[in-house]
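Let's start with one chain on its own, the form predicted on its own, as structure tokens.
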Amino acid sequence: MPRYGIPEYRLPYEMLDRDIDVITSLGVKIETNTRVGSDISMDQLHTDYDAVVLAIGLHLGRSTRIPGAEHKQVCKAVDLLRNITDGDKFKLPKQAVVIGGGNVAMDIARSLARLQKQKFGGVKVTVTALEDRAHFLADPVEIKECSEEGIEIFDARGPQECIIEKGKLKGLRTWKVRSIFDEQGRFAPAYDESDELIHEGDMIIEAIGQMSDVSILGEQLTEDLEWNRGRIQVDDNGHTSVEWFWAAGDCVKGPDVVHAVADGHRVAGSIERWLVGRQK
């Protein structure tokens, strides 16, 4: 995720690389292109080590699965870092609107305003948030920086439609917000259906929120373990109901690079306790 989920601007490659060295000089064996699951079992990981964290990110994206959602125009926020990231072909848009108020939502948008600043000369791209300007998720830092690219923010905005005339994307359709939560504080938006507005674009990308790829785990471990509103459930440390399971970064607190490497020092000292344990 810090490679793939944060923009190079932000977290420059050369300084994570440098930080990736010095775990393998330590002596830490790193397989990629290995998907735990397909290539490898967790009953194999189980078997072979005495112990295994699962520190997987959130890598999906979640959906607003509003009317047009579906539409191969509209884009997930983290799919489209990854793409960047990589250096995939993808059509670049004209216009963008970008659907979240968080700091992923204006991570995106300042990457496609860049990318249009370089091919077009100018920056066209919206960005829509449930939340008023006082109480967005991003870092103020992220938002001020935003507007001073050209990205143009719309706060207090629910998005009710992905427009679409004749198969093309046209753009996004939004209403007012009145409230978020309910008197209980459930999530329920309610909307004032008379101030609509059309936010153009050939491109909508979704950036409300991210989950973890749990379906590695299989079905017996996900049976075992406890769970707490979809995310998995553990101790100080990490550990999990499962004795030889440990958990522990974005999967389990939510997306933050700081408190993901925290946990990691953490979970190295319960394991290493654990094992020494065993030993007695």
The other form holds:
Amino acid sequence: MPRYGIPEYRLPYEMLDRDIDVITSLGVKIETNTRVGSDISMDQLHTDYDAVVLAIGLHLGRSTRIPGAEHKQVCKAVDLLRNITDGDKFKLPKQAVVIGGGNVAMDIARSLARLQKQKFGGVKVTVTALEDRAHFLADPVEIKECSEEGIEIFDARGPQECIIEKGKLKGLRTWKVRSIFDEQGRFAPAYDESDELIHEGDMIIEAIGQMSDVSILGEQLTEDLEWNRGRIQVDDNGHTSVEWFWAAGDCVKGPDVVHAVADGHRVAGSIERWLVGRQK
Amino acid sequence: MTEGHSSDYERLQSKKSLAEILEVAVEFERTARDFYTNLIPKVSKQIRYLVEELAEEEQHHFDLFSKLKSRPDIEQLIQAMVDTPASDQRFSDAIHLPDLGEKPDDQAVLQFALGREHAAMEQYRSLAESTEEGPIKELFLFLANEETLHKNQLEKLYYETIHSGGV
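May I ask for the structure of the form predicted in complex with the partner chain now, the form predicted on its own having been displayed?
And the full complex, kicking off with our chain again.
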């Protein structure tokens, strides 16, 4: 997750590699390019190991599912961030529209802006967020630096439609959000339909919610586990309701690399105590 | 059919007895409850809480609306004719349930539930607006408020899980 979910300008790959080197030097073996569920089953992991820790992050992006969102030039921020990290070829948009007001929205907007600056000599990235500036989910410094990089930010805009003409993506239609929360502070967006904007763009990036790909658990383990409102239920040490299974990091607590690392320490201690307890 | 007959017919169609309206309201809740109840074993355990909560909420509304019908003060008014709003057909249509597929995800379930709550809320609000001050208006306002409360809860959940979850 830190490599694919956080742009290199925020967390240099070199620093990440240095940390990984420390871990592998302690004798930890890392098997890459192995997908649990297809290359190896969860049952097999259970058979081969005493304890299994799930720390799969939040690699799946949510979609607004507004009309036109299925167009091939409408993509999810997490997927595009991965492409950028991997150096995969993709058609850099001349004009991009980002939907979202969180840190991931700012990450992808700034990543695209930097690539545009290198390739086209200028920046044409627009961020549209449902929230007004006072309720942005992104850190204030991210918003400030986004603006400094030449990214246009439209707050309080509700996405209505990805406009497609003759098969080509033309932009995003938004309505002004009159209010996003009601008097009790609950989410209840109300739009001013007369205040409509078309944000032109040849690519729209959805940077709203993210989720974990828990399909790798398989049906049986999914049923055996206790869940807490969509997330795997764990105790303070990351231990799940299944004896041999722990879960940690973003997939149980939401995105935060610092807390994810702390989780790793707690889970390691918990597993050690559990293994020692079994030997007695 | 002459123009006059046609408008008489339309006028007749635009009125329903309170009994009929409450019957549709109860049916609306019953079909929703059964729909969510049948969906519970089909969805992943990860999102089963959501469908279970929806089924519980619809059961609560079903009980509440059924009891209303037999309240003495309402019983006296049950044959009163009420103007039905333009949203009436849309509301009745919402009783027919779509196929969300074999394994719908949380977003599909929430969007469907929000659509139904919105249709119900609009229906009762419109009924209240077209009804004179009195116990029937109060009843419709009560029903609209119930649906609005539930819609607000669902919108909050939608925002937390779909729109901002994990960003």
